[in-house]
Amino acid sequence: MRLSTEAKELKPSATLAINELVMKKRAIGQNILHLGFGESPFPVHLSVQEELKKNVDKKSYLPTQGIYPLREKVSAFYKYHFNLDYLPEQIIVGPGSKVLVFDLLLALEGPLFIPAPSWVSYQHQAKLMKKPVHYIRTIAQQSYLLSPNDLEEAFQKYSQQKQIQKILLLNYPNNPTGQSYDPSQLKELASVARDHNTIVISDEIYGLIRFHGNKHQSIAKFYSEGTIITSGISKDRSLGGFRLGVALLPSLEQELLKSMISIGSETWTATSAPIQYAAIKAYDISSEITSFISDCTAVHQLIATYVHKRIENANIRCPFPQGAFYLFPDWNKYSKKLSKMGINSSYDLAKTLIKKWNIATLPGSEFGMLDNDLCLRIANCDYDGSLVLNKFRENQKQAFNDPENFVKSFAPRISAACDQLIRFTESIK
């Protein structure tokens, strides 16, 4: 059969793969720590467990945009958590985030920016509907952030006028950095995307998973008319295989919203019943739900601050953590040194390191990053998360006063992944 040169073209998302082959190596007994696949490990709670048991009978096709009684339960949460007023009238519920990303590049019209490093996705989807797609690569210097004048020379670059409508995706706190934004940049940002016409989808699914005691804002506060924002429960209420999703539209977007109905009715259909009913309850604002989330996100916060503190001392740069559960360690400084090992891009060094020191990660030019730039992304995920939430609900003072050994006894696969960089990091010394 003849196939498109865009689906020819396309690989396997470069998450996905690098999770199912560290299964495939793990079932044949090699010992992989696993680096390389974002998925929150802690359990499923068990008010969400009860709802899903509950409505397991659920089994007629429900409206595309969602079942009522959940969006209005997403509509409180976002005025709870992020003071944003979206009606329900207002928000899609679909199958992930991800989905809900890709018809809203098939619904808008116009190139797609994308700071780089960016989730790996995005670029794959714009290039499936053969949208144009530039990247605005950042620096480590700059912590990976988008700076207002990175992004107006982008569009003084590539599409100068004005009047032609643009769309920038903004992910924050960032797969695969960690890095995020505060209310001044996000500000700045917004006003150089209003005045050249630009939509942006900022993709907020981490932003509950935001570290020391900074709380996230979202860029709507500052360009509600422009600002399309996407998430779900998939990171901060670790329901990544519920694949439920939303989108939170502008008020006025009618036709946007009619439109990305209408693409959902011809795809997707319906987000699976038994999973939109028990999401009330992951949608819920009790005190149950809450806790949930803020110790989730402390542990993260211990680990992400225990894995970059080990790094770092071994002269690995990485900027430090800011939410989610990733960094984006380089080593450039090693450049020279790495070439006359054989290893001249970031495809090469995670190759190395998963065959030669059983460390799995992602390479830096799967995230949009230049292939000589010797970057990776590591997900600090590889631990047992009923164990590590139990124990540090047992005593949140010493984990946070001694994580070192609080990682080491209850999550000793990070613990050796960080002994394993940092040998290889002293093998190229």
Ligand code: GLU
Second form
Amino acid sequence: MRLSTEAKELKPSATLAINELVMKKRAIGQNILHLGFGESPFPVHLSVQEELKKNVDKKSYLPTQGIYPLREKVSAFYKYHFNLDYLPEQIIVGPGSKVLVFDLLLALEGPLFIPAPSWVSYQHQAKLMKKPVHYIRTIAQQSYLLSPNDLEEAFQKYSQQKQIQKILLLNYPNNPTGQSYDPSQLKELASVARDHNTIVISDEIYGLIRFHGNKHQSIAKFYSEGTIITSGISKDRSLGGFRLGVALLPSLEQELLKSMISIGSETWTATSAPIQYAAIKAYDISSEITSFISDCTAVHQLIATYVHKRIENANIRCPFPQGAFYLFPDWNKYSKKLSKMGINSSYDLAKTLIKKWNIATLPGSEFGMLDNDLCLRIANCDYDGSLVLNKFRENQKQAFNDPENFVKSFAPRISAACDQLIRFTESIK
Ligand code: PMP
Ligand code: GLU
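What about the form predicted together with glutamic acid, after the form predicted alone?
Every component of the complex follows; first up is the chain already shown.
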């Protein structure tokens, strides 16, 4: 059988591939420290489990857009957490936000602009549908944040006519860097986007995993008419395997709404019925769910701060994380010595770490960085989420006062992974 060129070129997504590789290695007894996969490790909240049990007999095909009571809850959730006004009619529920991003790229005309680094899947989704992709490079010295100038320059370079429609994919808090934007930065980016007839797909799936008391703001606050927010329950509620995401559309975009529903209806039909009913609970704004989200976020912050401190003390450059559960360190200052060891790319670096040091990470090149930029994505998720959450709740003060001890005692694979990364770095010097 002959495949299309696009299908032939596509490989399994790097995030899922590394996870499967680690599972296989562990199954044959290899002790791999897993910094490769971004899956929040906390348990399914009991009230969501109960709701899922209650709805296990829901077996009918549901409306493609998602059931109304769920969209009502999503609407209230966005008002409560982000002070955003979206009617249930503007919301689409799909089987994960990944496929909703894909469908948006399919529905919307125009080239795609993505800051580098960016999450692995956007570029491949666009390439599958032959959409032109333009990376906008960002740098470590500016915490890998996209500046309005960078955006303006990229538009001028790749698209001579301002009025031709373009798409910008912005993700904050960011996978892979853990960085986010403050309102003034978003306002400026919105103004450039508006000026260049650019639709922003704003991937805010880590919006509630924001650290140090900073509240997430959406670019939709400054550019409601041109922004589509995508998000879901995979990250802040640790429900990745439930496969449920949402897209929030501008109020006047009836044609886009219809098109999204049509695409869904011809491909994935509707999101799983029991999962939609259980998600009504997951989108609750009651204190049991909101305190679950904030406790999990506090643990992510504690672990991210610990890992960041350890690797920075080992003289590895890494922007300080603002949210999500990733870090994006680089070994560029060791490039000459690494080259003598045969490591000339982030791919070589990640390969050496898994083969010789038993640490799984992902190379920066998977996130759109140049091959010879020696950066890696680290996901801080390799621990027993139920245990860590319980211990954190038992004594939050102590956890924050002595994070080293907390991580060593209850998330030992995280501290072991840091030890190992530091040993590797010392072996270069
Ligand atoms: N966006 C980003 C930045 C992600 O890291 C992920 C991770 N899975 C997704 C979107 C997709 O999430 P989901 O399909 O589980 O909603
Ligand atoms: N988002 C997660 C990651 O970046 C994994 C899930 C996925 O890629 O779909 O590791």
